[in-house]
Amino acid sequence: MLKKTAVVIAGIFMAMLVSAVMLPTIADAGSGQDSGQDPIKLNYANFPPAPTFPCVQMEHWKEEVEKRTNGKVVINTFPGGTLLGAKNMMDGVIAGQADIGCLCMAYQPGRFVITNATSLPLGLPDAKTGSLVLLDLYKQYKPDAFKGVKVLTMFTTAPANIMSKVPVRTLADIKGLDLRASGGAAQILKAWGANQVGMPMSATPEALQKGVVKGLFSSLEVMKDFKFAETCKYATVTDTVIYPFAVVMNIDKWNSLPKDVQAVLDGLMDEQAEWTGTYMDNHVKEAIEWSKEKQKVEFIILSKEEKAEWDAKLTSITDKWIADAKAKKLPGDKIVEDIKMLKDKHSK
């Protein structure tokens, strides 16, 4: 009897010992990220090459998200069109081919009517101002074009200028010249008499080499990022319009995120727009100096009289946009006035 009792007591003791050993493991299993719970993985697609500014901002955003969520979120980035291309970025994100995507809205002017109004010749002076104006405009109007996604941030290029294989000093020089551009910038080239050729920026280096185009109309950081300064030895400074970009997320993926993660992403919206605009403006200055010093690019400054002649040909573009917007039941006049007001606000 004593022997049986000893065996029972020993069994109870062993059970208690095993429970004591197991309890911390059970507690750890419910403690969240610190217990080795798998992080939330998000795929972020981008279309230009990795060294370009849309991808630089993507990597900065990735680092900030991973840091501010303490590793709870991990972002896998796909630059250079390796996951989604430039023209199918929005629909690819909506379809779930990527969780997040960066798109240039100028590539689809008819789809993103309101936000593309920032690419009208309205004198946005730099990328920082343009980025903050664009984001404020989106928040004010919440365009239907973005109903199928969650907007994470928006930003713009610096103002566009002409980069070419031949010098462009007058309107006579640009007449009939094959230049790459898209969106609102394309309309401007046509107004000046150039032959606008539409294509993604990523296709432009080959087009320049093959002589399909004689130059391009874009912000000047591409002189260095895409090495256009090696083929385009002339840059005509027009400082005319910007290209608007958006970073969007699949709405189902957004809704699946924990509230604390959503708060981090929302908290980065304005900050990322300003960071990207500031980075862009500084990078343009670097690209100009590099192009001058390393590639001997000539930067052509139009005289005041010549610039006035160029600008006079652009006034009808904004008028036409307003009329077209009204035909689509959009307040074209007010949108343009709001952009001007926001420009004054953010450029101070």
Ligand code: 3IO
The other form holds:
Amino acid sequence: MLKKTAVVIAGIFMAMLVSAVMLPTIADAGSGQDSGQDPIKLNYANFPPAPTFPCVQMEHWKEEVEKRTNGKVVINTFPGGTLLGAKNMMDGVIAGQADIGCLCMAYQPGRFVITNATSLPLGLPDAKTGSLVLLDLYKQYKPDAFKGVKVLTMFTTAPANIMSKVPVRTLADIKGLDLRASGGAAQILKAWGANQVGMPMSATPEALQKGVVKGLFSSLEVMKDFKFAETCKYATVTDTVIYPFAVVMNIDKWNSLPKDVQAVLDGLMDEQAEWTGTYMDNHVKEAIEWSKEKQKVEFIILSKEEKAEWDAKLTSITDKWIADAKAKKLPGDKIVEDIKMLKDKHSK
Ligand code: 3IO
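Next up, the form predicted in complex with the ligand in place of the form predicted on its own?
And the full complex, kicking off with our chain again.
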């Protein structure tokens, strides 16, 4: 018995010796990716289902990172709230429950005051412009809200429109109607007189199905990606405000990355914002066609006179936001002016 154990121990010792001698040779020969070292694995959490745009951009980013780091980094993606949900994304990343997380800032309007100013009714025309404006605004102000994380990129949706089970043609139609939105978009619905119901997009399919809400206010690609067109047979074209998103990384994890990997991720920041905005804008067009042709959704265009009435309801929203920002010792006027300037710069 004792003898047998001694033989086993000797065997293990021999194996260790052999591998210690062999290892440098393997590394020298350059076998395996990047000198035989284990890849750096990063977990990336996302809240909505895989086919939706926040997850499409996540998969695109994963591919680019893995390609550009030559396999030195592997990204494991978790769509559908399997690692972190819509409302605990930021705190979950700060706590290290995920290395990376994608969040919609509209779900915590009081937490991301400066970046959420992009969802004031300032006329951001599309997702590409919105994304570049948002990212520039972040870089300019470096808001305290992001102190505990590394921001990898930011982007926005296309402007929001009303999708509903009943037609909304006038302000009288929207009055008291149960519609779902969040953040800046929710303020708009309220101003139009809707009964605004707040919840993340990921909770919306169930709310629609159970009849808790009669529709929603968001970018139109969700008609196809969430199949909302199957129940919402009306879309009222308001093209009002965007929803802003951020992709953040745990700060300790970021600091632990080799410089060359950090350079790859930083190099992707602007590119990813533009890619996602462009993808969103194209996908919205596709979803509109699909909704019209395959789902027979009626797209309601407001008359000039009607639209003027709707717009008139929104004029005080920005002024109120500026006053609130000032109360929090933030330069509200300047933030709004900067967004307008960045809009002109990026929509040219
Ligand atoms: C959104 C969120 C998750 C998946 C697809 C989406 N399209 C637009 C949004 C914006 C949003 O977060 C919202 O709540 O309307």
